[in-house]
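So this first bit is one chain, no partners, the form predicted on its own, shown in structure tokens.
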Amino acid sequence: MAITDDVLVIGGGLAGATAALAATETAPDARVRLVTAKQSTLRHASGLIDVLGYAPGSEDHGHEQGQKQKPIVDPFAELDTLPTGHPYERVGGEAVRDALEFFDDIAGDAYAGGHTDKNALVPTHGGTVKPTARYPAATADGLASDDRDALLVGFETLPDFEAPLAAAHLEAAGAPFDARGVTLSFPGIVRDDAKVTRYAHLLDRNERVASEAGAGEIGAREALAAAVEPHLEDEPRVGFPAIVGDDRPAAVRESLADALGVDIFEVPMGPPSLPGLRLEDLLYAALENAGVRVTSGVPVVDYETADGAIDHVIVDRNGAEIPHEAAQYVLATGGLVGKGIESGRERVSEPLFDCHVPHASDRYDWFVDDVFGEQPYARFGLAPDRELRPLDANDDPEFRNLRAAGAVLGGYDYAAEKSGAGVSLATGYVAGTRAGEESE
């Protein structure tokens, strides 16, 4: 017997979680389920919610190694200029605003940036700045538009963040403040293969560690503040890599700020990313509170159709094939990186429903020789209508009850535009809302 729901969302990242939450808000009595085959890619993301950082097709796309193009100040002013087929053009600028408001309600005090339409410039671990619309509260005191001087602190066992180099890059990029960087040993950490969560949990629990002064053991927060204090030169703010607590990050920052007499901020890091993990926790807590049924670790392996619609999908549960049926479906399985889009030597495909993926027939036209050039493959994905229903080669909906959201959509280059999270949020919101409406 099939498991029956009103809305079934396939994919557990930002787009999928947003779609499930939007469907539940639109149709409170609907049975909404999210199924995902693997852990969310959010743990590899920065945790920043970008909308549009650089204009599509512009020279250099603001690439980190040569930002010839200035970042967009007001992303909403640029949305109407986007080419036909861009996900934002499909949903419209008002839907982007609605999606951000929806996210703000979910995130609460955990995120900042909702007070303005303008992008914030958030320093990254490489010493560049990323234009973003929403950012974790932990990064708020580190914005590059802030003219207060900053001390960046890195750790010997965390080579991904070279604080002196990041500080030098910020100054070279024209940041309106003096930045210095120091590299210290992290109290209680002696191995360079310690997980980032180990740093965070040590501070969360304020575990006892050996003091540098040799006066026995003290709390990890006090030990970290004591290690940093001699290096301060009247800077009013100190930036750490994003490891400052996991379960209790606000309390950890407050403790460090009180001990040092400065504002504390985090610099977003590469994967594995604690801000990404915190965002994942926030979204999945919201799913639980909304009553969304979440089934993880189970891939969707097949489907059946009836009268131009998806009748049910087949989920593999430890070798047992279980049918799941719903009135409406949302596909949010990711792009080339997330395996929601696959490429072989002959074709580019969407592996679950075999939806049409527009691409050149000659694979040598999928890329250009300039490594920093505008790569066609970066825009591979499904082409949807304005209801976000994937279209076939004749521009007809593949299935009348299927919508797609997030990186599985084509027509945009999220890495160049700095638009990945924003597209996932906006399209997930629209796809989930429409699915909820149609399920009633």
Second form
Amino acid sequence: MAITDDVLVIGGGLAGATAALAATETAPDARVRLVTAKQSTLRHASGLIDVLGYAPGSEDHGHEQGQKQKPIVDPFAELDTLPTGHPYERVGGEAVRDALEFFDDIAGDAYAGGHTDKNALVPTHGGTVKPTARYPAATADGLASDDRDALLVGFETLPDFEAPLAAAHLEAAGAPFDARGVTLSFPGIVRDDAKVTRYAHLLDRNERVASEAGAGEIGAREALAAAVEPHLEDEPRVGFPAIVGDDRPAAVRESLADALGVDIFEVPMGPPSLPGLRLEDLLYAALENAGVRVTSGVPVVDYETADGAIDHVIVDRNGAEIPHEAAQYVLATGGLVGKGIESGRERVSEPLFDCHVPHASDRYDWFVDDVFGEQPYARFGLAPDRELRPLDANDDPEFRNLRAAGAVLGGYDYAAEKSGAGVSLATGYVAGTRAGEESE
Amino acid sequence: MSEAEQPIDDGVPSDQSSADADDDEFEPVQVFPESEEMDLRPGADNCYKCSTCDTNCPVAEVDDEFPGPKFQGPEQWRLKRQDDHDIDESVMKCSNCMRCDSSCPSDVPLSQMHNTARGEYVEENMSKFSREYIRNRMLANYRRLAPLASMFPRTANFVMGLSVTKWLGEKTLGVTSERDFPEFATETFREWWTKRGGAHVESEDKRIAYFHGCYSNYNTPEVAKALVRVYEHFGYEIMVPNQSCSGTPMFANGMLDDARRAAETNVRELAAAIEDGADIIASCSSCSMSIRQEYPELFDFEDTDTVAEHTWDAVEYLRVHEDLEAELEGTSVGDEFDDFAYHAPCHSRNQGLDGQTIEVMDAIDGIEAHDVGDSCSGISGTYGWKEENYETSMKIGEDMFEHMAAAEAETGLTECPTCSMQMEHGTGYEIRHTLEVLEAALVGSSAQSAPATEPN
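And the form predicted in complex with its partner chain, for comparison with the form predicted on its own?
Zooming out: every chain and molecule, the one shown earlier first.
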């Protein structure tokens, strides 16, 4: 007896969650399940929703070698110029807009940026500026286009964010404001390698910590504000690394803002990232509300076909094989990093359904010597038709009831383009919608 | 080159031999020799230090002194390459919730490494005469004490409940006095089973062997009885083989020799049941976790893998082998049960079963189970019983307590005995097991189902 659903989404990242949500919105009576081999990897994500930050293939866009490429102002205006096979070209510009709107509805107040088509410029922990379409509310007061001066606060025990360096970098990059950085010790943190969740938990719970003034114990939020206060000059906004609360970030920001009389913002950090964790929580809460069934921690390892379609897949639970059956399937298992695409010495493959992955037969053609050049491997992935069914070597759909979404798709370089989240949203939305429609 | 300078990469071919090879056939290099003993080696190199495990660790989030799972596993292994490093004592702060396992995107066997490190620490670095060792050994071997207590359950319950006993427990042994000891049942499950005359259903092709574990035998036989009635309802012949503790509390306390002895008995007995055509069913999520994952990771008795592959969670098995949801459709549970605040134990979560109970409860009319979120209950078996961990344990549990209070239910639901202790301790709610609800829905409550067929 297989565990039976109408739509089965394989993969628990942004693409998979979006596909599952889109499927249940399209077909409210359908039973939708999401299976993810591991916990969602969204905590590796910055939490920013980029659509297109830089044009793909700098040579095609008339840039001299070595010349720094300019960030794209309006990503939506660029969508029609993308090469054939790019995931955005496959789904079309309208679908990208629809997907962003879909995301805005789910995210509500937690995200900002939907008021304009233009990219926002968000300072990151290295002091560089990332063009992005949506950003967490916690980051809203930190935009580089905002001309208010900013004080960046780093902590001795969080070496990933060197505030003075980030401030200097921002100024050198031409930010239209004065940025200053200070490094403090975080009240209540003793060990050098305390986890980011520990910082967030202290602030969420406003745990009692020793006051610096030696006046007994006070709440962590008050203690942090008291530590920052003497360093504040006239800056109307203060930026912290993204550890300002996990479950209650808005309340923590409000406490700090009240105590200091300034606006508070977060600078997105590398993994593991609290904005990524909060995005994960937001999406999984939406999945629960939508009645999507989630099975996590177990991999899909095999499948059976019937009449050119997938009949059921096999989920492995510590050696026991559990059949899962559905009418429609969405593959959203990630790219080379997420292990949705694998490479060996002989070939590049998609390990679950062995869908065709276009690539050169000689592995010395998989990369170029210029590390920051256009790396062919960065574009490895499935080549889908316009409704995102992966195509075999003859350009026929591999299975009529399988669609693919997110980084398992090829034809784009998300790291160079800054398009990872946007592609996951757009393809997840389209794959999920089509799966929902056809499940009925 | 002196011997001291000999590289540790002793599997690498020397320059001469690689020059000899004139074909370019790829030959993988064995950098480190295969270890015959348990060590921290497996998986260490798969760790690319993304720290995802650290963000999952419920202990590191509340306890500044715990360096997190990444340190306990992969980093500890690297440190240990230097001869002068012992296993760090902080490994004893790990609660063995095993959440790091399902978080690792690179399949590093973190909990296996922690079990190994903890075992080595206890063996090499902890005094066998220390209060901590004696206390841990007692907690880990609760099963050895339980038969005594259940011989005189009323006396035991009375004595354990005395504040002087608790005070003594804390002062002499370091067992927190904050908690109430679980009550011992006046009749164990196995006593009931024997009195009842064993299985009431015989079947050639539908047969299970029930691994009841210690808790449902000595403390909550109503859960074990519910399992029997539910499985007999579906026509299964039930075997109740001899068994020892699953080993979970022993792993968690680094008592690997004790765990090995228990596992050996269980593997032997359960393999014999499989030989007789049975699958193994457990009602406690830590018991099934232990048999399915920890046994194959840590032991290699004959049949260890076979037993692991044939072991199932009680509800999962019915979902896959019967149409449980269709059977439940339209059933109700009368007045005995109302809505539930459901907590998925970490060890269910790690088996991919965290959504299961809510899905199954959906099919029953008139009751609803509210998921109280993905936080850890904080007790982690014997962990939260230790005086030095009590505060950490309650801090971890805070999220769960709050979510239980916010859920529209006055009764808790879970499949883990110690999670249920923590849920009750933190909220005062009565806590039930999913099998009890299934029993009420499918065969009527135990009170009603007692009649003629069952000499209850």
